[in-house]
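Take a look at this one chain, the form predicted alone, written out in structure tokens.
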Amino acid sequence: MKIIIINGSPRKKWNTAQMCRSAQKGCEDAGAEVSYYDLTDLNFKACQSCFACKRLGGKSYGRCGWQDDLTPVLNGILEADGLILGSPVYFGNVTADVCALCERLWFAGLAYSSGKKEIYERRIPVKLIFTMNCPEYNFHKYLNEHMLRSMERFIGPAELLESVGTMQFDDYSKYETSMFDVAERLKRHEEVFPQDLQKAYDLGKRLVEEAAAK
């Protein structure tokens, strides 16, 4: 059982990464082998519109043909039994790195056909983890629906876990943060974020169980 976990945050030890690591622990405790990636460590580009993934008879048909550090990650997803993708939400969207990954993953799986529109034959369960500074649930409803719908179309059945009202700084006094109730934010981090980490752990275990049941 192989699971791919991708942290799409530029911060490798902060909220999104902690959620992804907790999910990793859940996967491993359920018996899975996990490959974990921090996208910020990789040197890659967004879709280059080379259309190698669409060339009939080409060696890259149905796979992204652009070669860089993202190539083994994309290939790993197509060969894995499950995927967990984490991202903070910036200005109502996932990070630019995650957008680039999704462009190349989804576009390579899209067929310009009058019949079936998806190239990928295998279906694997997908779990999305979003963290955000804003406190409101469903504040990014369009983003959530778009990511879930696209993952379900090209990769497999998808589920989203959100952690909201997260801490941005370890010391708020060093930054202009007068719009925040820092005491409330610290209290939430101490009381609610551990519950979110447990949910991420459970999400990882559930992913392995769903992959095994296929």
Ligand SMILES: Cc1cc2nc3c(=O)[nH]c(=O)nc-3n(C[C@H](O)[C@H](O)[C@H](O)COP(=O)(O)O)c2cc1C
The other form holds:
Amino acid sequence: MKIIIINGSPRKKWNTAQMCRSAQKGCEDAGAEVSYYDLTDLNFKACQSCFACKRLGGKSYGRCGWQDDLTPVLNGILEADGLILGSPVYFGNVTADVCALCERLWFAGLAYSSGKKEIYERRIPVKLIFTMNCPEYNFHKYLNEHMLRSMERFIGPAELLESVGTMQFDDYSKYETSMFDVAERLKRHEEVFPQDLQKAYDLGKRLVEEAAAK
Ligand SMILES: Cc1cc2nc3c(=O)[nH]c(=O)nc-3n(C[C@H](O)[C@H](O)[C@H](O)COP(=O)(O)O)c2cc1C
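Could you output the structure for the form predicted in complex with the ligand, given that the previous block was the form predicted alone?
What follows is the whole complex; the chain from before opens it.
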């Protein structure tokens, strides 16, 4: 059982990464083998509109033909039994790195045909983990719907876990934070974030169970 986990935050030890690592533990405790990637370590581009994935008879038809550090990650997703993708919310969207990954993953799986529009045959369960400053669940509902719908269309049944009201700095006194109730934010980090990490762990376990049931 192979699970691929991708942290789309540029910070490799902060909220999104901790959620992804907790999910990794859940996956491993359930018996899965995990490949973990920090996207920020990889040198890659967004979709270059080369259309190698659409070229009839081409060796990359139905696969992203652009070769860079993202290539093994994209191939890994298509060969895995389950996917966990984490991203902080940036201006109501996933990060630019995660956007670039999704462009290349989804576009290669989209057929420009008059019949069936999806090329990938396999379906694997997908878990999305979004972390954000805003303290309200489903505040970014259009993003959530778009990501869930697109993942379901191209990759497989998708579920989203949100961690909201995250701690953004290690020392709030060093930054302009007058818009925040800092005491409340730190309290939330101590009391609610550990619960979110537990939910991420459970999510990882559930992913493996769902993948095994397929
Ligand atoms: C460039 C940028 C844009 C952001 N935009 C949003 C936003 O639109 N909504 C939100 O709730 N939080 C926003 N945030 C806050 C982050 O989503 C939040 O702090 C997140 O948990 C950071 O994840 P990390 O700790 O894994 O890096 C933004 C942060 C940055 C740096």
